[in-house]
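A lone chain, given as structure tokens: the form predicted on its own.
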Amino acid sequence: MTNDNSQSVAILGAGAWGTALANLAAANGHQVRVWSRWGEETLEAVLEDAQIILSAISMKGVRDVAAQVKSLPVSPETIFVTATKGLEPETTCTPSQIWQSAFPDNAVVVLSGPNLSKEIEMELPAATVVASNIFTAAQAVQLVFSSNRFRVYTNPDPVGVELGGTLKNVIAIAAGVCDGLQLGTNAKAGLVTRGLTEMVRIGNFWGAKTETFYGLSGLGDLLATCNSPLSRNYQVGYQLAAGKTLEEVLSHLQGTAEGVNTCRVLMQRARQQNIPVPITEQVDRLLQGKITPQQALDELMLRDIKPEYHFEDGN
């Protein structure tokens, strides 16, 4: 396919997600180069004249790769896109905050949504969100990846879009536990709904807009991850409920379950800021081996009864 508006796109990370995004851009006629730390090509060669640099590396590699990119010549016009979901343990920074601090003068766009890479590989229809403080940058990225099988929406709330994709991984672990214990549809509907409330509460503390969490990158991604055996985070919860240890589960998992690390970082931040996060707290205790899946459930069911909403303060 020829494309008169062809862009030069560099994808950092050759895992399932980076590869899926590379294929989408290439199918739209863009010039795509992919870098992997184990690949043949140097980072410098892949980044040469790149108009869009998309990072799809796992959370633990983000700061290191951002520093490597910073040591190379990058145009101030280049748009950075981050497609990583997670929080940095040492700083509690999100991936976009790391990229923006490394490149303060460049536009940074967050790409996140209900996007299980295996389904995108199979060319099944999907939708996602690209968010930035700079609307023209989000629009440019939207054009690169949009197709008749991948619908891309823009959003002006990058913090909310990024946190939606990050926080739902913790709730997905809880959903996996729920299914693993065979607790039924009612229990899971309750869990996922209260999980969304918890995501909104945390997001508001970090300056995210409530309505973003009811969109694709919040509720959409939450539904996909909490209901699919393809989700690594769901698998962690499901297998813990089957009696496996966390070490056993993670050693057999293909790829990274970012929710395990996110949960720990989130608890640290929630304690500092006094944010009530009952589901996250039980997932954290479960991951640390302090309680069994059944005990985690009992703790949530036996909490003080309360109103669903406090209308007077907008919650």
Ligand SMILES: O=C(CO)COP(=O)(O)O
The other form holds:
Amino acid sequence: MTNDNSQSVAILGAGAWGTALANLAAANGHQVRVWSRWGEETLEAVLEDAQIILSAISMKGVRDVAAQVKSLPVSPETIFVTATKGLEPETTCTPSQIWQSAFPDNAVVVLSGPNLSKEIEMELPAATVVASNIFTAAQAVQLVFSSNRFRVYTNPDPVGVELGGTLKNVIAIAAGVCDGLQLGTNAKAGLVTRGLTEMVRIGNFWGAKTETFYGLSGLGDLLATCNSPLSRNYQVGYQLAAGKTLEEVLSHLQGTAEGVNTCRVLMQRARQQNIPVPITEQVDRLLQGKITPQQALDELMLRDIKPEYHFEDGN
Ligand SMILES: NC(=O)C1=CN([C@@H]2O[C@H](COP(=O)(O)OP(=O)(O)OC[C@H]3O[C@@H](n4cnc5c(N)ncnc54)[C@H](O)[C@@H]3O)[C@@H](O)[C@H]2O)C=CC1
Ligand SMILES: O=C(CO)COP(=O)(O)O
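Right, the form predicted on its own is done, so what does the form predicted in complex with the named molecule look like?
So here's everything in the complex, that chain up top.
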């Protein structure tokens, strides 16, 4: 396909998600180059004249790759896009914070939504969100990826969009446990809905807007990952419920389940800041092998009874 507005796009990370995004941009007629740490092309060659640099590196590699990019010439006009869903253990930074601190003069856009890469590779329809403090940058990225099979919305709340995609991974592990234990549809609906409340609570604390969590990058991604065996995070929970150890599960898992590390980081930060995160807390104890899936369920069901919401008018 030819494209009069063809952009030069560098994709960093040739895993499942980087490859799917590269294919979407290439199908729209953009010039796409993909860099992988195992590939033949150098980072310098892939970045040359890039108008958009998109990172789909898993969380553990983001800071290192950002430092490598920083050592190379990058125009201040270049837009960075981050598609990673995780939190850095040492700093609790989100990926966009790492990219923005490495490139303070460049626009940074977060791309996140209900996007199971296998379905996107099968050319099934999907929607996503691109969020930035700089609206024109989000619009430019929207144009690069939008097509009749990938609907891209802009959003002005990058923190909310990024946290939605990150926090839902922990709830997806819990949802996998719920299905693995065959707890039924009512239990799953209760878990996912209270999971969303937990995500909003954390997100608000960290500066995200409530409405964003009710959109594609929050509720949307929560529904996708909590209901699909294609989700690696869901698979982790499902297999823990079958009695496997975390080590056994991770040794056979294809790709990255970011929720495992996110849960630890989130738990530490929530404790420091006194944010109640009951579901995350049980997932954390389960991942650490401190409790069984059944004990996690009992802990959640037998918490103190309380109102569903604290309304502002006191009712
Ligand atoms: N696969 C999916 O359906 C989706 C994944 N994501 C997110 O995208 C990110 C990547 O996910 P996948 O592509 O599925 O994972 P993956 O495991 O298939 O690929 C990860 C990529 O990161 C690279 N990488 C890891 N550490 C590195 C380092 N130190 N230096 C350089 N490169 C390094 C790997 O070589 C690989 O290319 C994750 O944060 C995930 O949550 C987001 C939406 C959808
Ligand atoms: O984020 C995803 C879908 O939006 C992918 O989920 P997993 O990382 O659990 O596979």
